[in-house]
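Only one chain comes next, encoded as structure tokens, the form predicted on its own.
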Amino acid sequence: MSGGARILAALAAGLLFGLGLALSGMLDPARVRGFLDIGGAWDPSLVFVLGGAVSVSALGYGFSRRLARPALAGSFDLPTSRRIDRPLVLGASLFGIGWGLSGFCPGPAVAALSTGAAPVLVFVATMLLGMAAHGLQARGRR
């Protein structure tokens, strides 16, 4: 497949993902923090979003296991390591702490850029800075 088809497929998937996040309420940091506040005023409504996402992902993964290769790439790009190591635990912890404090994770934050809200802009800017810092640090280890 051509690079143009891959770009269009990625754009369509991203738009569908962003629309789903907007419709589900995942762009509202207060609602997300309410979902994460299991010891306080817990808002369980996002459990349905999580359940839907896991269901769709499981179906897609199951379907992909029956294919020889993806339609728009030469091969599947699946994780090969099953190790739970220090970088994985630290990264997951930072992700969870950031999500809990801000109410944003990367996907919904990028989708929420459409709102133009200052907290979203600050979050995405600092996320990009963190990604760049990690890239420089990782490059220095090679």
Given for the second form:
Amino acid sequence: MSGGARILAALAAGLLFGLGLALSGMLDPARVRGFLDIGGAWDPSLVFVLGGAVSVSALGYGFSRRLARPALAGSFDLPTSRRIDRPLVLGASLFGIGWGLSGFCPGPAVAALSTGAAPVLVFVATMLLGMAAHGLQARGRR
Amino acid sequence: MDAYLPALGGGLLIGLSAAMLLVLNGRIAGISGLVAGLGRPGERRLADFAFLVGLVLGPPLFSVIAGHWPAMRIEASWPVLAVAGLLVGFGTRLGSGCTSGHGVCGLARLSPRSIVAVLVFLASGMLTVALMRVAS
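Any chance you could show the form predicted in complex with the partner chain after that form predicted on its own?
First the chain shown before, then all remaining chains and molecules of the complex.
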């Protein structure tokens, strides 16, 4: 239950995630755009990445359902909403446009920060701005 | 088929990471949510930050094991990357998730919201790339 164990577990999980992204080839925006480019020389890699990831993730989810609480924390922190609403669809559409334009989604972009490449810094900085803009807008509406 | 083994292997590691974070810490491995959450106070913030530190250290660890850095070819110009970054940042918050939270975790939980989100961002991404192909 200690915070230290939880932090170490999160660090190890993050390391595995970054290692997986690097191995899978998904740090390469050209490869990701090759998957989205169904009119060109389509690269199905992302299907294998997502397929492998969802299978193991589903096993973990199935196992977690048999636990009263997580091994190192007091409770599960899971989204509960099931409503398909406008923000969900609009947000996913906008995200898809940015993903198609750049070939970057948040995971690979953050992992690629370790390369120190300037274009990655530009993407992550503007991504943080976009998140902050949403935070301001959401606060304004409340 | 062998050409896709690294993709499958990488995917299995990503799934293992998501399973680990859920079973041990009770947390969803959604990168956009974890990043945005750093701006809000909360007892989970330190562990979330540790996950992101691990994520950044993953590729250097890969390069030590594999002996080379993973390929990274960025075709977009800086202005396009900036617009894309804004759209990805704003869109993932408005839509409550990205490829990891809705894709890797949400699909595994058969969440109806995540299934819709994944179909929408895949369609929107494919349409964007197709329009760019027509325009060029």
